[in-house]
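Just the one chain here, laid out as C-alpha cells, in the form predicted on its own.
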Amino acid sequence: MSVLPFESLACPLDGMSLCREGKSWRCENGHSFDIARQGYVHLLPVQKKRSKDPGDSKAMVAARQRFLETGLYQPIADAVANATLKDVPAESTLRCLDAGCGEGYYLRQLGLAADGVDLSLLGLDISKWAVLSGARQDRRASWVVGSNANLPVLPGSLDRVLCLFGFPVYAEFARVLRPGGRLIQVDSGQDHLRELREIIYPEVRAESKKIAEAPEGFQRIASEDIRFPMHLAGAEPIADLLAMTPHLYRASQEGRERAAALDSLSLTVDVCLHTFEREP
C-alpha cells in the first residue's frame, strides 16, 4: 500500500481544478492558495465563514487527540476501515475524503488497514487546529481548512467520503462522488455515552441519530450497530472525552462540574455505521 498525492483540488472562489505549483495550488483564472509550512491549504474564503474561527478551538483538538490515542474508539475506526475498503479491488487506488477529519484519526488507521490498496487521501476540516494536528502526524495525506456546505474538491472525483460524527451536506458528497462511489457515515445511537450525559443533564433524552432513508441521490447497502462497553481511569480521560463531545457547551456549569470530580466512569459506546451508494 501507498499513499498518492490528492490531485483532484477545486478552486473555492470558482470551482475550477488547482493544480499545485511549488508551495502554492493555483487555478486557471489566477486564483492562489499557498501551502502552510506544516503542509495544509486554507480552502475556506473569508466570506464563507461564520465566525473568525470556526470548529473545534485548540484545546478541543488537543483533547481528541489525547483521547484517540488511547484506543478506546478502536473498534469504530476497524468497522470504518472495513467498510470503506469492502469491494475495493486488490491494487487498485481509492481516492477517499474524510469531511470533518478532525485531527485524522480515521484517516492514519485507514491507511494502517489498507493492504493490496493504493490510497489517495484527503482530510478536510472547518477548524484549522485540527487540520494543523492531522498535517503535522502524517504529512502523506492531503490536509484542507474547507466547509462540508462548500467542498473544494471537483465533481465526481472520489470514491469515498467519510462522514463521522459529523454534519453531513448529502448534495455535496453525491456532487463530489463518481456514481457508485460511496458514503461512510457514523452517528450516534441513543445510548451512546448515556452514562455521561445523565450526569451532566439533568434529564436524558431517549433520542438517536440513526438515519431512517437514505439521502437524496443515494441507496443504502448496508447499516451496522457498534455498541461495547468503555472504562475510563482517572480525571483526564474523562475531561478529555467530554471536551471532544458537543457536550461541553450543552451541559450546564454544574453539569460539567459534576463531571469534573470523577475519578472513574464507565460508559456505553453505542454508534451506527451505514453505508449509502452513490446513484447514477
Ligand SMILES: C[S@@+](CC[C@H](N)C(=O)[O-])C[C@H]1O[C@@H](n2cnc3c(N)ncnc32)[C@H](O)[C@@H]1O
Second form
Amino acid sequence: MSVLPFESLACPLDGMSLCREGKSWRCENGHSFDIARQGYVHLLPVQKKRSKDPGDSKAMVAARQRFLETGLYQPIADAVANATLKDVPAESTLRCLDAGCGEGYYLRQLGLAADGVDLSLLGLDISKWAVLSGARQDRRASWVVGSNANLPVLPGSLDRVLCLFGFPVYAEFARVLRPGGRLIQVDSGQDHLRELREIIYPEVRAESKKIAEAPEGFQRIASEDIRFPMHLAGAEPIADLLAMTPHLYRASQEGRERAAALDSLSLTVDVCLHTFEREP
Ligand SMILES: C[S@@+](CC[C@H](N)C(=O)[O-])C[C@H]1O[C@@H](n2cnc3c(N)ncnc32)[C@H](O)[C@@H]1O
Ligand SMILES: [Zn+2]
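Show the same protein again, this time as the form predicted together with this ligand rather than the form predicted on its own.
Full complex below, order starting with the chain above.
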C-alpha cells in the first residue's frame, strides 16, 4: 500500500482546479493559497467563516487525540476501514475524503488497514487545530482547513467520503463523489455513552434517532450497529471523553463536577455506521 498525492483540490473562490506550485496551490484565475510549514493549506474563505476560531478548540482536539490513542474506539476504526475498503478492487487507487476529520485518527487507521490498495487521502476540518494536529501526525495525506458546506474539491473526483460523528452536507458529498462512490457515515446510537449522560444530566434525553432514509442522490448499501462495553480507568480518560463530545458544553456545573469526581466508569458504546452509494 502507498499513499499517493491528493490531486483534486479546487479553489474555494471559483471552483477551478488547484495546481501545486512550490509552496502554494494556485488556480488559473490567479488565486493562491500558501501551504503552511506543517504541511496543511487553509481553504476556508474569510467571508465563509462564522467565527474567528471555528470548529473544535485546541483543547477539544488535544482531548480527542489522547482519548483515541488509548485504542478504546478501535472497533469503530476497524468497522470504518472495512466499510471504506469493501468492494475496492485490488491494485486500484482509492480517493478518499474525511469530511470533519478531527485530528485524523480514522484516516491513519485506514492507512494501516489498506492492504494492496493505494490511497489518496484528504483530511478536511473547519478547525485549524484539528487539521494542524492531523498534518503533524501524518505527512502522507493532504490536510485542508475548510468547510463541509463548500468543499474545496473537484466534482465527481472521489471514491469515498467519510463523515464520522460529524456534520453532513449531503449535496456537497453528492457533488464530489463519482457515481457509484460511497459515503460512510457514523453517528451516535440511542445508548451511546448512556452511563456518562446519566451522571451529567438530571434527565437523560434520547440520542438522535437513526437516519431513516438514504439522503437525496444516494441509495443505502448497508447499515450496521456497533455496540461494545468500554471501561475507563482513571480520571483523565473520563475528562477527555467528556471534552471531545458536545456533552461538556451541555452539562450543568453540577453535572460536570459529578463526572470530575469519578475515577472509573463503565460505558456502552453504541454507534451506527451507514454506507450510502452515490446514484449515477
Ligand atoms: C465530533 S468531532 C469528530 C471528529 C472526527 N470525525 C472524529 O470522529 O474523531 C466533529 C468535527 O467536525 C468539525 N466541524 C464542525 N463544523 C464543520 C464544518 N462545517 N465543516 C467541516 N468540519 C466541521 C469540528 O471542528 C470537529 O473536528
Ligand atoms: Zn480561484
